[in-house]
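In structure tokens, the next block holds one chain alone, the form predicted on its own.
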Amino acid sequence: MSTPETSTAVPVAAGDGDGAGGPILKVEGIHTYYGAIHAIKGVTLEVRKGEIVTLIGANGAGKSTTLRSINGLNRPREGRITFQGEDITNRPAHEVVAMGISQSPEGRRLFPRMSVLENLEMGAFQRTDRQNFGEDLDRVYDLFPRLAERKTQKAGTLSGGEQQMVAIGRALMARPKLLMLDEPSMGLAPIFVEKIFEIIVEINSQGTPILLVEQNALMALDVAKRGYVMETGQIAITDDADRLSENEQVKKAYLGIA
């Protein structure tokens, strides 16, 4: 697969598929650290009203660390993010939350002696208009009805597919005016991945936009409406997500086509 610096970005026209214009989220040439190692690389990417983007690539590419860098738990040395034309480049990870970004993180991280409920609740911490809790509870619920069955029950004896579930439905619980993804098929069993990718597709019919990192390329790009390619702490390749499943270095390096 060809670097960062050779190969060719595909610019997709303004408004594409948002109906309303412009970005919900801009990220603008940020550049992300660890200590001295230079993680993010002059990262520029956006995700528009009503669309599922997806960022793919191979571990350690720096697609958790972009995430980290829009929630504000890796602030950027360079660069801007805006979220529905605020800058939140600086803003702690409390104010992104409450601003409307909300993630399910790789790993889940659920709080496993707690209940399903309980961790759900969670989600809702920082809210102030408790009076729709119950009207989100049910949405995860009919999204996820293994969770209603489970509702009592200790969040850490779920299965996989049920803790991402959990996580899932803890950051709908937010009530995200964005909602970011953090490899929700990881370790999964195929039948639960379809069914997280079903559930992700219905989320967004509900009008959320999702910024969504996966390493399964191919479901990834076959739900999304655009993706980015990172290749070692930079953005390679932007195109469409049909585009992207038919690009000759993308089958090869990520859809295991030859």
Second form
Amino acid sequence: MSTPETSTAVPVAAGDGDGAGGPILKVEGIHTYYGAIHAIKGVTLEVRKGEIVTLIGANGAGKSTTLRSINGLNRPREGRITFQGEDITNRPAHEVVAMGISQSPEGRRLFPRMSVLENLEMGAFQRTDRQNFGEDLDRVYDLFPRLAERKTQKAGTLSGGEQQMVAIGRALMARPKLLMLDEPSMGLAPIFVEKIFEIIVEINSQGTPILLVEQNALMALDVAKRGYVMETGQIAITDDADRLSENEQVKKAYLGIA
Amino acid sequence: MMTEQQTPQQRKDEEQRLQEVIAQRTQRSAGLWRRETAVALIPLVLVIGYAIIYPFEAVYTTLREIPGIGDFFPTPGSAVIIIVFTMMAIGLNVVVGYAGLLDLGYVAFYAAGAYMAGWLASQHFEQVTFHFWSPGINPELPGIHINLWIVLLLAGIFTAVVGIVIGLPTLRLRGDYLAIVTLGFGEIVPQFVRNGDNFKGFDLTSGSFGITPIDPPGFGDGLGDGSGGLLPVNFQRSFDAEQLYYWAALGLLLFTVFCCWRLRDSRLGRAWIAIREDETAAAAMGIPLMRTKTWSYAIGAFFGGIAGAYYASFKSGAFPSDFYFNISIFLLCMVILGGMGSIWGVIIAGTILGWLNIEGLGVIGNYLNDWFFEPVTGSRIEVPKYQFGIYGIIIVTMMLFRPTGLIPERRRKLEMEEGVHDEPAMGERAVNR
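What would the structure be for the form predicted together with the partner chain, given that what you showed me was the form predicted on its own?
The complete assembly is shown below, putting the previous chain first.
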């Protein structure tokens, strides 16, 4: 049944070329509810190989719920999510992680009483290839040298920026085929925000596609290739990131430029 | 905010200094750890040695005759009960302490284990006569008589299955809701056995009469005679029955402790702790929540079932009146008092509360009456009657002054120590950098 789906050539947006390929993740018209609250009203989006896609929007627009729907923490009632051509719509979170989608959740959600190293180990929980563990750990320590210094410290005692590093590092330990970052800049000092975005670009340049949820639209559109703007549970605008940052509506509402 | 004004050179120096401090600290703690383990082994060996020789008549009678404090030493018979309850508390600790799932119905597992012993090692099913390695019992005796060592294992497995059956529908709930549902199951199971004497004429549980007598443990004629009496044929028929029961209970306790200690540091144990710390984050890490929680239930139930079956054999009966709600709470008190997740803490708290419950309150009551109530008020009071009030006071006092328990789990203890002096200023500066 899914063969015609996967073989359908996806129209690549104009100006698309460098490294970006076919879609790795497709979200088609999902509806997600919290009890009776209709949080996501038919969201459709896709992430293609090798790109950074950002999902921006105001508080409560449904950005995080979209991510939670993708990785199985919330179950959409309608719609379809496919990852590498496979339907993952109602898969439990642990299966989705095993398939290669890992995320740094909103508010970081570290294990506060575990050390930095133990948190990173938890990220690799689904992995069965123990021998590559050290290699991945080195990769994370390369990206975040601070974490190497602090590996025995309890995650709960780290500063906000360091915690965000652990959260991203932890997600990377799963060797994701798709990395989802939920508000990595939340609550961080400006200099740290810049640092985190640099690292996001670096991770992406190593080949991992990233779905980035952000309130900091300026920074997000700066690093992303394409962007989706969410409003009250729906995708309001879709475009290339550089064109979105020129869009009058976006400028006004999210970039604070009149 | 002043620290923002640092020059690059100052920052570099600072960085270097920090690294040195960290290196030093790591070294120091590594050395400390090695010394600590060596030192920690001494009391461990002493405690186990003491526990092993305790039931020898020469030992415990001497201890019990020490003037003033002699009454504080329990008889070996009471010690068996203390050990069995401690074992259950360690099982409950897997559920409550490791996985952080509040279970108010643990008594259901005790009941399941006890009835398993009743079914497989008594005359209850007199329709059949089945003997397997029975401990020197007349092979003509009707009923199922399987050797208790095997029954213990079967009881553990059966109870683990009961745990899974209870867990599958309930573990989807979180926090208070889970506690309420487990409370319900803790009530359902005793009601079930109380009324389980007539399933269309089939008597499963003997109703409120309970199943009695239950076979004692033993190694049977073959092994007993073969070992020249070293392995007793039948505990009940030995001169030193209480001692044998005590040592077997101690063996089971050590087995439980060993398993739970190894489990804590396993992949499964880490997954439990992750769920306890943050369930959503654990799910996002790819930990299968239901399976992991169900495992904690099954493993906690497994030890509860073994302890229940052993206890039923010790007192030679399984009665529905034994499985009241208070026991669930009593076991939970042991876990909280000891320190959730801490094996040593739970052992100590289990010993103290178990002792208080069986002998201690009576002993303390006598002292209070002799030295205070009788001379002052002219009448004696029955202290054991107030047991749950007293446990309540203990718990409230603990929560106020030592909320992490007598011996906090390593993780929680570290949090308290490091959280205080891990230079939060350093973290602040890191943000500004």
